[in-house]
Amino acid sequence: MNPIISESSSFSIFARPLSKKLQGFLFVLPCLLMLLLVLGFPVVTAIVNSFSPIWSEVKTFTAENYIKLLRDELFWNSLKVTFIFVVSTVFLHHVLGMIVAVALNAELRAKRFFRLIAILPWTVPDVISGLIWRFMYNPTSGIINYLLIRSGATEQYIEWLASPNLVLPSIIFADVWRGYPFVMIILLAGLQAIPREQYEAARVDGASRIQEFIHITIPNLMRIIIIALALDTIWQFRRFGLIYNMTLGGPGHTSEILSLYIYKHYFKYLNFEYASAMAVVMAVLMIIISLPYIRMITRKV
């Protein structure tokens, strides 16, 4: 008997009792164990700390930290700033990302070159991007004020990051520049998957470009848009480095998002229990935001 055949047959005999679902679980088991080790321990620790009394030597579990959150005006302010920041940036990411994706999906010369240029902002790290924009917004030596004064648009220096009314729009503009390529790549992949026959049939029927976009592009991209919306919202909710390097949450607390407020309490004020409670609240909010994406993925599976 051929030894190769005998070995393969014996392997198939031992492998037969295992169902495909169980085999799949065995394949992903190392990754699951790694996730439990890397993520599980910090999550459990944060939850336990969030129910621990502040400055107490006795280990009892209370909701003191969560009750304190309800009375913390700075917490509610950071939550409001976070929602304004997330809603504004996600909306502008999708608008700009859609415009650029549609433009790059057209038949253009040097298409690869333009795609490379469009994706460059996404390659800049979050921290570096914050430093670059902070220097650009500098009231005396920044290039933005220099161009505005040279063009005659203004005659005085503008305090972009020191004005309570301008700081958040300035941060949003910087984040839109850096973040739109992420959405653009997802939408561009969806655009390339739309059959060209649908557009050709619409042109035969005399449809305009706007009608093609409304009745063909948007319906075909709806699933991709929902995925991009969910992922981008999660990313924006976690944004930290850009704002930290641009304003540190100032002036005052006008640009202090929730992740930055948690960071200050944990590493600056050393309020570990209170910061853990805010981190748990933030995690719950992100899970709620992720539900449409999770449902979509599980239905597909």
Second form
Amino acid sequence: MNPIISESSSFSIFARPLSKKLQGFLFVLPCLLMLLLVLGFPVVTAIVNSFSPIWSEVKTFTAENYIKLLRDELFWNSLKVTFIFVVSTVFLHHVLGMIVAVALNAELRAKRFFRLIAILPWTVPDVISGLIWRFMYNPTSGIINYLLIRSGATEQYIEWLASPNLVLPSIIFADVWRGYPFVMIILLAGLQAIPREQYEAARVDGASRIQEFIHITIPNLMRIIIIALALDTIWQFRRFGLIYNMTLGGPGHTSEILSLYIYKHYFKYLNFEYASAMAVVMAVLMIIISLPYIRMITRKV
Amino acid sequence: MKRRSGYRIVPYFILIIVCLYNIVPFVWMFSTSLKTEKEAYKIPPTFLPKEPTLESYDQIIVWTSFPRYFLNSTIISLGTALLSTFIGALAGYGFSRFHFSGRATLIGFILASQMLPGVLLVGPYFKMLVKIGLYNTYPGLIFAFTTITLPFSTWMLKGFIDTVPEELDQAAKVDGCSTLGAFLRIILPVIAPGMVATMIFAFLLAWGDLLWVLVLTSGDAMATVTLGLSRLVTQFRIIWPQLMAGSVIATLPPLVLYMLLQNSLVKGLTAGAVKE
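Could you give the coordinates for the form predicted in complex with the partner chain, as opposed to the form predicted on its own above?
Every chain and every other molecule in the complex is listed next, the one we just looked at coming first.
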């Protein structure tokens, strides 16, 4: 670097010019302070709570909350529900997102119009999409049963959200509506960055569309797919408002995802210590799942 | 090799089906909001209202605290969008331009903080807010949402600043700008599309949240639209036309924002989140 330029860049209000390292750190400082204050303090408190006996004034160290959750059938149930919910929604977001992104990447008329409509559901808050779908699933006054009965697919009023077997698939279908557009935009952005020449070369060699997709599109998109998978998994793991408004975890506990179960323990039954232990387990799970993603990102910065 | 022209129809076919899936819930929400309560419960239901009426909008705007919720949501979401984008841009600039020690660790730490579930944080944060007197206030909520969106904002804006040639900063410094001055006057205007995308992102997150508002507010004074609507649905008798009228109003700001800023959003996500 030109020494004259670096001289003038160290101009500052302090008598001694700030070193470049310190300057950089100062830019990052507000962000770090907020994270430490709003995340750091609660995390430490939650961890301390999780090792304290339930309903006690004196904080003594105990692992009883963790032992208790191992035997808590409802905890395992919510873990299972969360797993089904996260895996199926993330999978469907990516399959549908990929199909729509590839379709939008083709030479099209009215491309802007289609893209606009394709992203639209993402702007609806999940709390509100839960409300809309709840009424669509209404057995007698909802549009879904109406269409199914009209088209002759069924003769009965199906209880979508009140049946233990149908409730999760119904919630997943509603979530996919809102969730896939974001994955789609990210994938579309990746598709547009693939050099056209690669496809042209493949065409000269007589490759089919499927072969093109497997040998050109997928390898080029790999990094972006991993980013989208990671972000989506994290967000789906934390999903709360959608299920809160659709079923509140019911019927019984059949749609009770982990965040909802922990919320109930913390704020309804006021079992702070026990809820904290479950939340710590949830955080550890999420960090383990996203470790490859964090590694990949930080390796390249 | 020549392609069969049948291939050209496939994308349209897929997109039309997908558009139907995307649009039907919107139509259902809007159509229900225009129905009378009696018509909304008709068996079989009507797809479009027989006699459209604005009664539900009138009821929800005049007879409930909905306008207040709307104001609260707007203040909280705008505050979050501005604060998160500004602090995120500062940090993004720091990470992009200065190679201080521990930089990679810090980035890893910031990204990892996204993995902390809200249910872990919200309880202790609530107790902290009560202690310092910020419970049931705008700053309490804005700080929470800003922190949740910060990792993503920082990372996206860092990606954006990476694409701006460093010669630009240096030219500004030759002209006598301080480092902060170069950031404010040169970098921020150049990365405007990225900032817009980040703002929309933070705005949407704050606007749509339920968990944090549920815990960090009490009563009507600080409630947001999402909380207000969720309270209506947990009542014994659900009045769907009113609930859907409220949903239409609550969906409008993010929808309009997105329509206006669509291009910036797509460009911002492309350059920031997806860059190689």
